[in-house]
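Heads up, the chain below is alone and in the form predicted alone; it's given as structure tokens.
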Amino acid sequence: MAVCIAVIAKENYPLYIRSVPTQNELKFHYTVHTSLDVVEEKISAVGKAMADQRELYLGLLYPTEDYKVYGYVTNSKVKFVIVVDSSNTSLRDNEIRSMFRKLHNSFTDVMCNPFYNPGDPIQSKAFDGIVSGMMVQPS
């Protein structure tokens, strides 16, 4: 399961960041923002190759000693970043894809809310509940 989940706007500012444990929150903010460079590289590489335009999943962005960082970009250039613990070897690529799919569907529900202004931080309880279900439960 994830230790940090972030939604980054098209203009690269955070719409939503949640991490477990909370004492490492600043470290996860840094990890998410450093991953944006890799996301931009992968987007531009896909744009040049003119590969399948519907492929939104970017895969493993980069591994660190403690974590693996995965990325996903929507058609509207909103970026999702999921950080998982490196010690979790049972997590497969298709499970990460399904986490991103669930996150994207929940994000779409937030965008469809007539009371949400696009670009504002996400404060939806339903979205928060979906994210909580994907997070590692603190022991």
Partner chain sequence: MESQEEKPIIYTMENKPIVTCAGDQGLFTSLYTPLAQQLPREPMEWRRTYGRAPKMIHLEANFVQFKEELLPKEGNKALLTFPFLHIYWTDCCDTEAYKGSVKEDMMRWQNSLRAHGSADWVIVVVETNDAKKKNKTNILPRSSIVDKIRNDFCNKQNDRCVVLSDPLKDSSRSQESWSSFLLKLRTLLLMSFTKNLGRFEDDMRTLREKRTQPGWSFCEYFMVQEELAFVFEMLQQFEDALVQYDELDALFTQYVLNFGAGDGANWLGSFCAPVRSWSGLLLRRPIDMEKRDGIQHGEASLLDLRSYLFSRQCTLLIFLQRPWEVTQRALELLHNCVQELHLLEVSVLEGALDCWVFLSCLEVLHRIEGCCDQAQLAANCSHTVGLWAYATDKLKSLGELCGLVSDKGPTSEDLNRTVDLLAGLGDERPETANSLQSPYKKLKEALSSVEAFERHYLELSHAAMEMYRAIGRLRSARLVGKSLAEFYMRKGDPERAEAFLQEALKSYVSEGWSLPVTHTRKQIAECQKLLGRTEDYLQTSALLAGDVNLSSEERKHFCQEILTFASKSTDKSQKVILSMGAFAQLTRLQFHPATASVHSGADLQVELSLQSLMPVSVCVQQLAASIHFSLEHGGTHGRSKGTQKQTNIGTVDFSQGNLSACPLSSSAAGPSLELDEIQDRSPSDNSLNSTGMVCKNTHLVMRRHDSSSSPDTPNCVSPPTVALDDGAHMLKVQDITLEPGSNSVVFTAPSGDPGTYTLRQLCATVGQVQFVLPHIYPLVQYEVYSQEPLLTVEPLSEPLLAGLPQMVKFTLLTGHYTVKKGDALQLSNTETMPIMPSTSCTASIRNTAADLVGESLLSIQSSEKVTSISLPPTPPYHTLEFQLEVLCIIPSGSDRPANERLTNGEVRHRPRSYSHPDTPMTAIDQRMSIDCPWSIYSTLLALTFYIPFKTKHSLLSAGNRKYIQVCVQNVSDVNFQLVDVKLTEKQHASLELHSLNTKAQQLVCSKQSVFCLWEVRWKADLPSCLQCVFSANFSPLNQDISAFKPFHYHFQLERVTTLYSVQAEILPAAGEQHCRSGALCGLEVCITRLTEPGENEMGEESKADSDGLKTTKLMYEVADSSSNWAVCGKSSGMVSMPMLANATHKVQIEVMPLFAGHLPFPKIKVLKYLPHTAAPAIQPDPDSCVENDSLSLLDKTLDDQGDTASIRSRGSVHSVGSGEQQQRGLAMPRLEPFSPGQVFNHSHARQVLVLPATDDHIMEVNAT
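Every value quoted in this text rests on a predicted model; they were computed, and no experiment measured them. Numbering follows the first chain given and starts at 1. For the two forms, the rigid core is made up of the largest set of C-alpha atoms that agree within 1.5 Å on superposition. Compared with the form predicted in complex with the partner chain:
Pro121: CA moves less than 2 Å between the two forms after rigid-core fitting. The Cα position of Asn12 differs by less than 2 Å between the two forms after fitting on the rigid core.
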Second form
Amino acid sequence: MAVCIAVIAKENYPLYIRSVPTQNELKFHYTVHTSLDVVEEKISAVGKAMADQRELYLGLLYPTEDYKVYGYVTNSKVKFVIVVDSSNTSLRDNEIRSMFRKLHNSFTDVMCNPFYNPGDPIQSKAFDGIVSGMMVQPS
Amino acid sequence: MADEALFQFLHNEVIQYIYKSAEGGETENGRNITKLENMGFRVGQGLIERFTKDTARFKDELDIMKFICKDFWTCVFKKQIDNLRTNHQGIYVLQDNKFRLLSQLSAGKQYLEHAPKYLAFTCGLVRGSLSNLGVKSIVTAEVSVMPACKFQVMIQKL
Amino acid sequence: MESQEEKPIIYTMENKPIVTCAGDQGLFTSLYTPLAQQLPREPMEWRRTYGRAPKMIHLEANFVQFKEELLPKEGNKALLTFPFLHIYWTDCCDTEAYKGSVKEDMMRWQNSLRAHGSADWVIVVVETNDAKKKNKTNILPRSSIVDKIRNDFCNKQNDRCVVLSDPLKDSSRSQESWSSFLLKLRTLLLMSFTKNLGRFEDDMRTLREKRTQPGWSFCEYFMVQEELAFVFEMLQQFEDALVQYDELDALFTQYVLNFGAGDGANWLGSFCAPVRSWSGLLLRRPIDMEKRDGIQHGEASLLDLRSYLFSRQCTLLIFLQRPWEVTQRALELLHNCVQELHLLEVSVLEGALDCWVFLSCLEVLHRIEGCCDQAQLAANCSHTVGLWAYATDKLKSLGELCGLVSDKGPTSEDLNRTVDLLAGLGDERPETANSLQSPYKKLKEALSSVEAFERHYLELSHAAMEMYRAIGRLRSARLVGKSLAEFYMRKGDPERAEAFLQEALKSYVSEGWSLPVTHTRKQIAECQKLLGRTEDYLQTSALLAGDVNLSSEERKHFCQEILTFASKSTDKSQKVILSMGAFAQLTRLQFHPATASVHSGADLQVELSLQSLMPVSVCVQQLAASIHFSLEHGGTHGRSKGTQKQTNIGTVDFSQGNLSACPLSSSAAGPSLELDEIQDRSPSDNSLNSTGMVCKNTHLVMRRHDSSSSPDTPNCVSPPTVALDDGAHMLKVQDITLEPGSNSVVFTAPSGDPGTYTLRQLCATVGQVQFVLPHIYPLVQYEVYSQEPLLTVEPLSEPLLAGLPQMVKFTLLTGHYTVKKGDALQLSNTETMPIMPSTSCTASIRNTAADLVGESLLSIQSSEKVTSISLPPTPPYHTLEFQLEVLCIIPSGSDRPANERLTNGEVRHRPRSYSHPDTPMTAIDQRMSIDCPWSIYSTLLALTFYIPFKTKHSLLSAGNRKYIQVCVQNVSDVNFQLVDVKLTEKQHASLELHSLNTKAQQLVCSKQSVFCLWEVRWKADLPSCLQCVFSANFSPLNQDISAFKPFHYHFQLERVTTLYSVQAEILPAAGEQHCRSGALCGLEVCITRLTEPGENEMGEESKADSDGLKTTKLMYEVADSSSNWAVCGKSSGMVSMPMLANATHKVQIEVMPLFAGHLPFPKIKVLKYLPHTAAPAIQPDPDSCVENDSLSLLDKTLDDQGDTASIRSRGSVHSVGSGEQQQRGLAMPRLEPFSPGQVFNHSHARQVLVLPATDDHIMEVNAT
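Now that we've seen the form predicted alone, could you pull up the form predicted in complex with the partner chain?
Okay, now the whole complex, with that chain kicking things off.
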């Protein structure tokens, strides 16, 4: 389960960023923003990379002592970032993948919503719901 | 894509509506065309998001254009683009020898003067898709004998 | 040899599989060297069990003398000490010796081997020639010895006994035997490996399966599997070795996780023990024995185990040339360890882990540096940088822990803590003891003093930043920078700090990450405050005060910071100028009036809508907009231009600088497309070639603009250098309060001098602080114009009709001129257009907005030359309107006053009349010249009147009797009535004009005509020339008598008298009753002189013939226009008439009617015949002369009036003219027509009955 989930626009500004209330939101903003470095690195690597490396899931961007940051980029260059607590060792890679898929599906719905203007921050309740489903429930 | 027939009918009605509701004079400066194109743009943005959901990341521009010609076109118009040409300077010409939205209009030069309004939406569709894929472009179209038509994509080099 | 024997087995990769040597030691020693050399030379394929890929390996061996104790005891799992092969060496060649000693020895050897169940042995028989020579006696064939050995020992496995012949000779034979021997040796070795390793692995697996059983110990198992790893390493199978460690790693990790999940394994106890030593990884030794022992004896802590495990993995990875995997694994390991300790709830001294991690990071980095060159390192920063950053973090937190960051330095308990931490490091390892830069030394030093710490910390941070930059991870670099900044802040060095913060902020702003922006900005504010950079600080505060991410308390605080500074009444000189963007935003601007264009002096209001971003309401002493004034449009152009130029500007909306620091979305970027349809038609026939859609503004859309939207004012940190220009012109309001949210401020714009005013800057003054909006964009302008006074006169009703009193409207735009009391308009009168004196004439005064401000009565004095209208006082830029009634006299025919000077010295223009294209009426331009008080020149105004009537006259005769007909045509659109229609003759009193008009009053509807007729009666004789005046009174229909206006029409008639009467008779052919068509009949024309020659007739065209009797020559002509008649014979002829009354002359002419029916008589013309001698007839008519020279001026008029009389008279004049010319040329006789009425034709309009022809034939002939 994630402690922070973010959607970042083509131009690298946040479209949506949500973190568990128990922890310092600001820190996550910094973490996610920094993770863009690696995202870009991986995206730009595509040029020479083999086909199999061209999947949308970018894998573990970088681990820190207390967090693992995973990345995913849609073909529309929108980035999803999921931050997981390192202590949460039970989480397997394919679980992360499926989280991203869910996220992507929901985001697509947002994009296809006539009331959403592409490039604006995401306010969709539906999307919110999906995200909170993946977040660590504050106990 | 919704049932093709449905899409076509809706598309026709949209055009009808736009041109009816426009008071005279607007047609001159191409306001209606632009309106239709903008509609297409927004639709394209959403559509491409869906279509590319399960595809691998694109290698490059050409990769994207191929996707548009194959998968995208097939999803929307139930056939592939017949011919894609490029000057490798960011200009692509997509030729569809039997463009679905024109095939109902005529086979030949009849109603030729009306053809552009039936292409505007599609131009927007393509532009919207490309822009959402991070490729800024201008899409124009040309018809000499229906139902064949050419779309020209001019890509902005960044 | 001995040495080998003594050599203690230490576990390094120098280890080789052990091979024992029994038998003839001397012999072996002699062969040892070549053997050891040649064994590894050839690679050997090793087929593996469990479907593992076969490998080629070079075998080496460690040959030791056979000892009983070398053989593995029962249950001994050691593999490294395991002898894989046993060799017995002998060169015995005689049976005796063999039987005597060797055999027993072999036997003993064999037994001991068998006892320990090791079946991997071989017997080598070396044969040499010299050995043969030694004992020639009782020589047996060598083979027999070998055979003996074979069947003594190796029953049916002969390969266990090999022969090596002449090993020390250099001969092909010895070569062969060597190679075959080596091959055998290798094969046997491999067989042994496969067998023994296989067995070992099986045991190992079974052991692992037992791991759930209570007694099981990880450490034991660890040792076992590591043994395997060692062997693989020994065989240089590093991959396989690594696998062993990775398996162990995974196994252990799993245990820890399970432990975390709840089920604890008892053996984990030792690992849960509190951490006492945190000396970090040690990667310099291939094998860290002390740690290994620790593990072996189950005393190792978790860190020890992990460290040892990793050090082994590291060693192997480096053998495998995969250093970057080391760094990556290292980072994971460190993170992982921290987590595991946490998970196992191992108690750790605070900071101990930081030490451990720090040391470990550096150790790994050093190890890597040790085995790569600089280039490689540089190229692979991305792998190492993580460790650098991690180390930096850790060092920092250590520094904080030990009070090395605070500017005061460490406190006593800080020091105690430091001592404890250092204690945990233990002593420096011997490996690094003599290297200056060992992690150990670094850490010790760093923790020793504030300065040292700073030095090391900075070194690390910069290293990390550099690397991040190098690999383009700028965000990460900036993040390091930020923490560096925080460090500097702690050290009380805000200056350094700010630089880093600013850099970071820039990226956050440009990428629109509002939270980091806010946070960083707060830090910056702190720096700036400490640095006493008031301006920047206030600017930042302003931004923060308006920052929605902050709590209202914080916002209020920052707002208060500004206000308190502002209220500080320091010396007026230093004002702080900040950019307005942060303080308030200009949302819209409205002009009242919306035209944004007023005349000078008028008041123009500008309404600003300001969005205040402050959390509290702020009192602004002055809000001012500086204005740039330019004359470029010239002061004086009319309002009209102003408006149409400015209409768009009534309201200006300003784009919102978005506060949420969220850059424009991709879709919004760039100009929007403008598309259009195109049709390509073929030039030949206009058919469509193709259609399509094109983009009209491609160049705009395609223009490259960097996608990263530049930060707008509220975001960028230091205010743009605003040059506050104190323009002379300002919009000002004093002391207003800006509430949070939108406010509306109304200015009164200066409109003094005419010109264009451009709003440049907006400046809000709050005490010492000035918030300045450096540029107001889009451009906002208003115009002030000044206008010359303008007097216009226009008809109240179109068209103005001449002859009737008409209302005209005088409009005076005062412009910049103020009409004072006593100002008057002086109209110089003309008699062609008198101004009707009116009793009550009111003037209305309106302002620019066209609403009535005042009315007042006008006083109008008229002298005979001038009419002066005294105007009521009127303010500038007002409209003064009044109406006057004027009458344009209809110019009646011929009277025309000579030019004269007007009172004002202007040349009076004679009203010119001309025909207007769009109306049948004749137009007359009436100029009036007016002297205005504001100008020394008099204003000339023109009014166009239209004459409602066209008048024609004609002379009718019946024999001698004369009639005058006047036709009045109403060409206007108005219906008139005509009363007392009169016709008078001026000169001849005797003459009487008897009206034949019955009606007293005549209605003349629009586009209709009235005809009036008079009979001319006279006493003695009829004057040849009549000057007539037609006069009538007319008025528009149904108006009272007073409204009737006179209408005059002058004309003259000449040569009125009838001179000749012409009679004609048509006589049928003889014997006929009636004329027949096609039949000749006679036409008898009889011309009779009616009067005595008149005096003016005397001179002309007459000549006295012999008997003194005057005659005149006439010419007659029978011309049938309508070709009813064919004139046979001469149709014209000359007659000389005696000039006497009743003189007659008859002419016979033959004519033939061509048709039957009542045919009109053929026309009979009579003309004067003037012989060349005769002097031309000139009427002594002064008028016509005047007319002649004023012709150019006149002719048009007369033509249009259709003054037939004057046309005639002129016509004659012309003919005279032409006559003169002809005379000057060659004198020729010529014909001259009579004036109408001079000749009266009786036959005119007479008819004669013609019967159809009896004979067509004739008719046909005649027709030709």
